[in-house]
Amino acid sequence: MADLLLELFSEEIPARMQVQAAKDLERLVVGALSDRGLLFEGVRAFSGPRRLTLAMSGLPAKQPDVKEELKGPKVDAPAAALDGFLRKTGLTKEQLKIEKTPKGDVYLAVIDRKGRDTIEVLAEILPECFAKLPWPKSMRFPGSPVRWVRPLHGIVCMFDAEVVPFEFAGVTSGNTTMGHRFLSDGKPIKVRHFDDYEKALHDAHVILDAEQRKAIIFEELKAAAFVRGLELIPDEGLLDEVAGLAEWPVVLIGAIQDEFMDVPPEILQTSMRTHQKYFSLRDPKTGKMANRFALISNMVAEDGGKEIIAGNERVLRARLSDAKFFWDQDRKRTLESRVDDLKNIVFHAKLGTQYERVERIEALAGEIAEKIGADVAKAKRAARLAKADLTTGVVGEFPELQGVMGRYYALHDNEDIDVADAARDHYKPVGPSDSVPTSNVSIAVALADKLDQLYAFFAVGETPTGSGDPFALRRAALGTIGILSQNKLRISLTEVFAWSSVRFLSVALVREVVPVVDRVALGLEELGYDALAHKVFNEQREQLASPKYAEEASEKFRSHLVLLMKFFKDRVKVALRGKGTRHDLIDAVFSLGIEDDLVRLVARVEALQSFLKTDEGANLLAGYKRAANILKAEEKKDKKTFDGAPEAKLLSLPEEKALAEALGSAETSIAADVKAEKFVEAMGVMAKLRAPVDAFFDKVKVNDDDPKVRENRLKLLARLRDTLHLVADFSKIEG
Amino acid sequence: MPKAKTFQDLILTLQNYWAKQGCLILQPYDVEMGAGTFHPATTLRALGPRPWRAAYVQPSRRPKDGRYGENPNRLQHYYQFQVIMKPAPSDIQELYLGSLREIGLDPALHDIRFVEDDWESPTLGAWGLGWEVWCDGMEVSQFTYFQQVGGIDCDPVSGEITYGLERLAMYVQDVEWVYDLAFAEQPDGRIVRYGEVFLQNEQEQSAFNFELADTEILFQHFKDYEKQCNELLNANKKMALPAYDQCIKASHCFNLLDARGVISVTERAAYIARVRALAKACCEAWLETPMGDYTPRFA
C-alpha cells in the first residue's frame, strides 16, 4: 500500500473558488481511480490562496489483474473471421478455447490482463482530471495549452515517495513546492510524503488546511477582542473569505476614529466588510459597536504589524470619510423630497419607474391595511417613503443597506416610528431564515411590496422559468406566505390581485390609449376640424369605457390570476415541506378553485391530513374512490352526468336509505362547518359517513336492472362525491 | 530602503525599474482617454503575435469623477502608470513586487495581497482575469492577464499592471489630501505641492465637465469621430492607427456627455455599444497591418 501526494501550485486563486475546487479535484481523481479498479483507504483535499492539495492513502502499487473472456466467431466460420479475431486479441489459434453454445461451437479467448503499475496509471489520468476541473472562470496564459484559474507554476506529485512523471499546463511534475510568498526563504522545498509536506509547509509559514486557518482566525479574533473587553460580531461568510486570502493568518486590531462613531453602525460595518474585509467588534455589555476593527493579515511583520495597522487605519479613514460624507449629505434632504427622484429610476423596462411602483404600493398598502386592521394613513405614508432611500448616497454605495437607511432617514425626518420601521422591515423576509415583520404597518407595506411585484411581473409575462427567477418572484411569494401564516392574517389573494389589476389596467389605459386618442383629436383640431375632433375625442373615450374593453380586461385578469394561484400553490408546497404536509392534499384543496386565503388553506389541509390518518378517513377515501370510479364509468357509458337529488321513493334497500339520510344531514352541517371554518368539526361529520358508505357498497348493487333505480343510485353516489368536495377535491388525493 | 519621496520621484523610479525589465519607456498618448489601457501601446499592441514590452505614464480623464478640487482623493484628471508585457513572463508577479520594493514598500513590513478582481472594459470589448493588489488594505495596483481585446482573443496573453499614481503617492508619502502631495523638491529645498500644479485645473475642468461643455457640439463631435473612424477603416484603407484615434476621441466625447447628465440609462448602453463597435473594427484592422503581423498572401 502506498500514498499519493498531489499539489497544484499557482498564482493567487480567488478566495471564493478555493474550497469547491479542492472538492472537485477530489471527486475527479477518486472517480478516475475507481474507474480503473484502484481503490484506496483515505483521501483528503486542501485548498488555499496558492495551492490545491490532495492526499490519498492506501493505494495499491498495481492495478489488480483481470481475466477477460471474449467470444469469437463460430468454429465453422470463414477463415477471415478467425484471423480478425486473432489480430484483435493478440492470441494464436492454439491459445483459443472452444465453447459449446446452443448455436454451435464458438471460439473463446481468455485474456489475462495484467494490472498496470499505479504510478503509470496516475501519470495518465491526473492531467485529464485537471483539465476537467470546472473553474467558474478560467484563463489562458503563456506557455500553457490549457486553461487554469491563474497561471500554474508547479506540480508536486509523489506516489510512494517517487515522482509521478507527467506534464500539465506547461508544467512538469516534480517533488518541490514553495512556502509563504514573504515569510519563507523563497527556496524550493523538497517533499516525499504528505506528513513531511505538511510540516515543511508549516515551517515555511503555510497552513495547509483552510479549516485550520479558519479556526486560528476565529480563536485569535475572540482572544484579541476579549483582552480589550470586547467581543467579536460573528460573520461566517467573511471568515470563509479571509481564510482564503492568507496562508499564514495573523489577526491585528486597529482603531476607528471617534469622529465616525456617530455614523450608524450598519454603515461602518458594511463599509469595513465589503471594502476592507474587516471584522467588527462590540461592547458585550451594551451591544454597541466598538471603535476597534480586526483585520486578518497574511504577514508576521518585522515591526510587529505597526505599519500594517497604521496603513489599514488610514485606508479605513478614507473609506469612512466617504461613508460619513454620504450620510451627512443624505440627511440634508427629507425622504419625502426624494420620492419625486424615483421618477428617474427605471424599475423595469416593461413596468415603468420606481415612482410608478411606489404609487401602486401606496394604494395597495392602504387597502391591505384596512383589511388587517392597520392604521391606513401610516401604512400609506410608509409605502410612499419606503423606496426613497434608493436615491441616497449611502444606499448607492451599499445597496444592501436599502431599508435600513430608510429607517434612519425617516427617524431623522421625525416620521412616525411605525412608518420608519416599515421603511426598514418591508423588505422582510429576505430569505428562508429571515424573520417576518410583525407590526401591522410593516406587514401592510411588506405585503403590498411583494404582491405588487408578483402581479406586475405576471401581468407583463415575466414569469419565472424552470431555473431562472431574475426578479425573485419565488422569494416574494414565499415571503408573502410566511408573513400571512406566521401572523395568521386573513386575506383573499384574489381580492388583492384584483385591486392590483384594476390599477394596472387603468394606468395602462391612461398611459397608452388616452394620449393616442387625445393626440389624434388635437391634430384634427389644429387642422381646423373642430367638430370632427370632438367627435373622435368623445367617441373614442367612450369606446374605452365600452363593455368590449372591460371584457378584454377581465379576461386578462382571469388568466393572470390562474397563473398566480398556481404559482402560489407550488410555493405553499415548498413552504410546508418542512412540516411534512402532503403535496396531494394541497392540490386537493387548491383545485376546489375557491381557496385563496392561505391561512384557511393551511387549516383545511392540516385537518384533512389528520383525518386521513384515522381509520374512518382512510375507509371513507376508499369509498369515495369506489364511488368516483363507478360514476366515471357510468357517466362515460351513458354520456351524461347524474346530477340532481336522488328520489326518496326510489330508495328501497335499508342501506341506501341510510346513506341518503346520512348525506342529507352531513351536507348541511359540513357546509356550515366549512363556512364557519370549523374544519376539524367538518372532518368529524365526514367520519360519520364511513359506516353508511361501507354498508352501502357491501349490500347495494349500484347497476340495478331497473334503469330508474340505477340512475337514482348513481345520483346518490354523485351526491356523496359532491358532499366530500365541500372540503377538498378528493380525486386529487393519493392512496 | 529610501522611499520615493515626491510624486515625480515615484514616476522616475517606476520608469527606471521597468526600463531595466526590458520595457520601452513611452510617453503619454496625446489624446484624452479614460485609462492607460486605451493607449494604442496597450490596446492594439496586446493583439497579434509580436512580443511587446512597454511602460508609460498616461494622464487619465474621467469627467464624472470631477469634484471641483474639494474631495480628498477623487480627480477628473489623474495619472496612471501602465506596464504591458507580451507575452506575460512567468515571473511577472515577482517583477511587480520588485517595483514595490523599489518605491519603498518593503514586503517585510507590509501586508501585500493579490485579491481577485477581474477587469473588463465594455467600451473596448476587452476583459481579463487578475487581481487588485492590496498593500495594508489599500488597492495600489490593478494586475490583469488580458484574455480579449476588441472581442479578439489575445494570443499570446499579455500581463498588464496599472498603478494609480496619486493614490500610491499618497500612501507612500502618508498624505490624506491629494493636493498636499509633494510633487517635487526644488534645488533650494522648497516643496512644490500637487495642488499648485493641479488644483485650478480640477476646479475649472469640473465646471467644464458638469456645467459648461456644450452638449450639442459634443453630440456632433461624437458623430463626426464615428464617421471618420469608419471611413478610415474602409476595406481599401485599413488605417488602423488614425481610426483608433477617432475611436478614443468618440469615447471621451461620450464620457463628457455622460458627465453632463444628458445620456439616459438606455441610451448609455447604446453609446457604449457604438464605441465598442469602433474599437472592435480598429482592432480587427490592426491585425491586417504589418505591426499586427499581417503576412501578405502574395508577397
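Numbering follows the first chain given and starts at 1. Only the largest set of C-alpha atoms that superpose within 1.5 Å between the two forms is called the rigid core. As the structure is a prediction and not an experimental result, all values here were calculated from the model. What changes on going to the form predicted alone:
For residue 615, a C-alpha deviation below 2 angstroms is recorded between these two forms after rigid-core alignment. Comparing the forms between these two forms, the C-alpha position of residue 89 differs by 2 angstroms or more, with the core used for superposition. Residue displacement note: residue 35 has its CA displaced by at least 2 Å between these two forms (rigid core superposed).
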The other form holds:
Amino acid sequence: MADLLLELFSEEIPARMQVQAAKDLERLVVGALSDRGLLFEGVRAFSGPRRLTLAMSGLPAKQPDVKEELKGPKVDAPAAALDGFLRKTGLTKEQLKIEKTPKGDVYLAVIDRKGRDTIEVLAEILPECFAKLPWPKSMRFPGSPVRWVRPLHGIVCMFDAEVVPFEFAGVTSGNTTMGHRFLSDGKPIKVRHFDDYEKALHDAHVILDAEQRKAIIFEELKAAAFVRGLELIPDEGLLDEVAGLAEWPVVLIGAIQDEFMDVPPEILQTSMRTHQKYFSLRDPKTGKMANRFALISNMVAEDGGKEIIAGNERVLRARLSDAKFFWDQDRKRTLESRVDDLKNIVFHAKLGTQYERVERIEALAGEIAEKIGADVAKAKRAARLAKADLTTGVVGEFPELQGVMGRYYALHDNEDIDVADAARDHYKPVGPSDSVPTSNVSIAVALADKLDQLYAFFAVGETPTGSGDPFALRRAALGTIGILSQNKLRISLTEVFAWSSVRFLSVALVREVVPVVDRVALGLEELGYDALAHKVFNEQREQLASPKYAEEASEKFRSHLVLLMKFFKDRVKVALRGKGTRHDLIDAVFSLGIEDDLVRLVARVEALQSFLKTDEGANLLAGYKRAANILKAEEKKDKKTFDGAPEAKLLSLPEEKALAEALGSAETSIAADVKAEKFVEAMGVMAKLRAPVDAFFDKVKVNDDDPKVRENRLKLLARLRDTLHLVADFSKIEG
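Moving on from the form predicted in complex with its partner chain, kindly provide the form predicted alone as a structure.
Excluded here are partners and other molecules; the one chain stands alone.
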C-alpha cells in the first residue's frame, strides 16, 4: 500500500471558496478512483489562501485484474445488433461464447482486463478531476482552454514518493512547493510524503490545516482582548473567513477614534466586518462595544505590528467616516416622512411596490393584534414604519441592518418603544438559531410580514420548487411556525390567510383594475362624453363589486389556501422532525382536514406519539389496521361503504356486544376530550379499547355466512375506524 500527496498551488483563492473547493476535490478524486476499482484507507483534504491539498493513504500500487461478463443480443438477432455489441466489447465474433437462457441462446462476452499501475491511472484521472472543479467564479488564461479560479503556479503530486507525471493548465506536476509569500526564504521546498510536506510548510510559516488556523486565531483573539480587560464579540462566520486569508495568522489590536463611538455599535461592527474583516471587542463591565478592534495579519512584523496597526486605523477611519455621515444624514428625516418613498421601490413585478405591501401588512397586523390581545394602534403604526428604513443611507450601504436601524430611527423620532422594537424584530427569526419576537406588538407585525409574503407569492404563482426558493418562502413559513409555537399563540391559519387574501386582492384591485377604469372614464370626459364616462365608471365599479367577482375571488382564495396549507404541513414536518416527532403522525392529524391551529396540532401529535409508544397504543394500531384492511377489501368487493350504526339486535356474541358498548362510550368521551383539547385524556380513553378490540378479532368471524350479520359486523369495524379518526387518521400512521 502507498500514499498519495497532491497539492494545487496558486494565487490567492477567495476565502469563501476554499473549503468547498477542497471538499469538491476530494469528492472528484475519490469518485474517479473508486470507479476504477482503486480503494484506499483514508483521505484528508486541506484548504488555504494559496493551496488545495489532498492526502490519501492505503492506495494499492496497481489496479486489480477484472473479469467481466456482458450479455449480448440473441444468436438469431439482426447483424447490426451483433456488430454494435462487438464494437462495445472490442472482441470478434469468434471470441464470443453462447449461453442458453429461457428466452433463447444469447451471445456472451467474457472480458479480462489487466489492472494498470496506480501511478498511470492517477496521471490520467487527476487532470480530468481538476477541470471538473465547480468554482463559483473562474477565469481563463492565455493559451489554455482550462478555466481556474486564479493563476495556477505549481502542482505537487507524489505517489509512493514518486512524481506522478501529468500536465494541467500549462503546469507540469512535480515534487516542489513554496512556503509563505513573505516569511519564507523564497526557495522551493522538496517533498516526498505528507508528513515531511506538512512539517516543511510549517517551518516555512504555512499552517496547512484551516481548523488549526481557526483555533490559533480564536485563542489569540481571546488572549489579546483579555490582557486589555476586554472580551471578544463572537463571530463564527468572520472567523471562518479570516482563516482563509492568512497562512500564518497574527492577531493585532487597533483603536477606534472616540468621535465614532456615538454611532450605533451595529453600524461600526458591520462596517468593520464587511469592509475590513475586523473583529469587534466589548467591555465586560458595561456590556458595550469597546473602542478597540482586532485584525488578523499574515505577517510577523519586526516592529511588533505598529505600522500595520497604524495603516489599518487610517483605513478604518475613512470607512467609519462614511458610516457616520450616513447615520447623521438619515436622522434629518423622520421614518414617517420616508414611507411615501417606498412607492418608488418595487417589491416584485407582480406584487407592486413596497408601499403597497406596507398597506397590506398594516391592515393585517391590526387584525392579528386584535386576535392576540396586542395594542392594535401600536401594531399598525409599527407595520407602517417597519419598512421605511429601506430608504435610508445606512441600510443602502449595509442591507443586513434593515430593521435594526429602523429601531434606532424610530427611537430618535420619539416613537413608542413597542413600535421601535417591532420595527427591529419584524424580520425575526431569520434562521433556525435566531430568537423569535416575544412582545405582542412585535409578534403581530412579524406574523403579518411573513403571512403576507407567503400568500402574495402563492397568489401570483411564485412558489418554491425542489431546486430553489428565491423569495425565502420556506424560511417565512418556518419563522411563522416558530413564532406561533414558541409563543403558544392560538391562531387559525385559515383565518389569517383569509385576512391576507382580502388585503391582497383589495390592494391588487386598486393597483391594477381601478386605475384602468379611471383612465377610460377620464379619456371619455376629455372627448366631451361626460354622461358616457359616468356610465362606464359606475358600471365597471359595480361589476368589480358584483357577486360574480366575489365568487372568482373566493375560488382563487380556496385554490391558494390548499397549496399554502400543504406547504405549511411540509414545513411543520421539518420543524417537528428536528424535535424527534414522527412525520407520519403529523400527516395523521393534518389529514383530518380540520387542524390549522399549530399549538393544538403539536399538542395532539405529542399526545399521539406518547400513546403509540405504549403496548395499548401499538396493539390498538394493529387492530385498527386489521379492521381497515378488512373494510377496504369488503367495500371494494361490495362496491359500497358500510356507514351507519350497527343494529343492536344483530349483535349476538359477547365480544361484539362488548366492542359496540365500548365504542359507544368511547366515541362520546373522545369527542368531548378532543373538543376540550384534553388529548392525553383522549388517548387514555382509546387505550381502554384495546381489550375489546383484541377480544373481537380473537372470537368473532367478521365475514359471517349470514349477509346481515356480516354487514352489521363490518359496520361495527367502520365505527371503530371513525371513532379513532376523531383523534387522527390512523391509516397514515406507519407500523
